[in-house]
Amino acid sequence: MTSQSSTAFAPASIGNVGVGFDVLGLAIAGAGDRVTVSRSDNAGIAITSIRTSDGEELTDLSRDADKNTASIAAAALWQAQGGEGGLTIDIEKGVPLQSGMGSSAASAVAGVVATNALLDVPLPTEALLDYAIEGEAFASGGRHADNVAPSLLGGLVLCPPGLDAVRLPTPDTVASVLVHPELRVNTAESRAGLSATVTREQWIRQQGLLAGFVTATFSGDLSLMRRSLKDLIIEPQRAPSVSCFESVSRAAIEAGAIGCSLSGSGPSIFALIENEQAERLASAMVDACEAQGIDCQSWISPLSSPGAALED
């Protein structure tokens, strides 16, 4: 018998991973969104609740099913696959809003994974990516998969437009450290403010850094990874909007980080480092952020953190 209700959890993510604007993403552990989708006798899609992980009602997000990433993604899948009847959706937000942690993507991914379980013939996980992107596109103003792909598939994912998303191998000796300052950056507005042109030299250098970083993930060459994990184009444009970025990134590099950059459009900041130094790095980054008078949270994750999953 087909299920009447299903719940899915989707993790937060690091967009761009510094070196790969719109084409590289990394799942993180410990933060994510939970979405419950239930069959309904009423036609259409309806959002019945949006709450925080603490159970508090969240009023910052729309309950209009045409204006929420979870419901947009769920509706795209349900309608495309001929789902019968309507759906109700309950959203539990564990990812801070406008955080640079893939908040809209996590909701979209959890929404499609939960909806997929209600289909008579569920699709394979990889086939859900395009539907999740439908939701993410509404929030971010662009069809890019660097948050939805790692949230769905887990790990470090290369996801260039027009090509299949590929989960890359990663060295198990390296962890990510993510620090979220209590600030907000609107992704759509941040994207709209980016320069539409780059010089040929900038493009060549950035392409080389991306190739070097991807090569390092396959080979485990941490020296190459350290030399490659740099953003010459996007970070300089976005960093001024995150007041603590300069001090936090400086503290990360001084603490031995392989590299440090904004997560997505910010304000969250991530760094990569060898596992045994991760706790010390997280402390250094948090201290630098708080020294600027800004409260923050931090997460430490393996590069192989899992993607979205159904819950009982």
Contents of the next structure:
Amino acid sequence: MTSQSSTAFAPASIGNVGVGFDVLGLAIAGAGDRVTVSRSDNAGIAITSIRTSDGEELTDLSRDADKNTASIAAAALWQAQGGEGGLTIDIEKGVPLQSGMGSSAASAVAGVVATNALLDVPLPTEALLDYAIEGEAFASGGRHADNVAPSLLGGLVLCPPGLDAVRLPTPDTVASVLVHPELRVNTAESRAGLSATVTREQWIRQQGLLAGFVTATFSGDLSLMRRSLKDLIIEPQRAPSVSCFESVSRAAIEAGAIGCSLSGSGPSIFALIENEQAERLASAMVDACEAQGIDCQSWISPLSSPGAALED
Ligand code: HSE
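Pass me the form predicted in complex with L-homoserine (HSE) as well; I've looked at the form predicted on its own already.
Now the complete complex, all chains and molecules, led by this one.
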């Protein structure tokens, strides 16, 4: 007998990972969204509730199923796979909104993973990516997989358009530190504000850095990773809109970070660091943020953090 209801958890993620705009993403541990999808006697797809992890009703997001990433992604999968009958969706948001932590992607991924479990013949995990991107595209105004792919698959994922998403090897001696300042950045607006062109020189240098970073993940050469983890094109355009970026990133580099940049479109800021220095780095970044009068939260995660999973 097929299930009547299914719940999935999907983690937050670091889009771009500094060096790979739109094509590289990293899952984090300790923050994520939970979506429950249930069969319904009523036709169509309806959102029943949107709450915080503390159970409080969240009023910032629309209940319109055509305007929510979880329901858009769930509907795309359900309809494409011939799911019969309607669905209701309950969303628990653990990822702060407009945080640069892949909040919309986490909902989309949890939505498709939960919906998939209600299909007579569930699809393999990798096949859910395109449906999750449908939801993400609504929120961010672009079809990029650098949040949905790591949230779905876990770990560090290379996900260029037109190619299969690939989980890269991750040195287990390295952790990510993510700091979320209590600010908001609208990803769609941020993307719309980016320059549409790059110079040949910028393109040559940035593709070299991305190739260097990917090579370092395979070889475990942290010196190469340190020299490669840079964003010469996007970060300079976005950093001025995150008032604490300069101080937090300076503190991270002074504390020995392998690299530091905006997480997605910001305001969150991430750094990579050897495991034993991660706590000290997180404190340095948090102190620098709070010194600017901005409260923040931080997370430390292994680079191999798990992707989305069904829950009982
Ligand atoms: N790659 C996207 C961007 C991620 O930077 O706009 C958004 O979280």
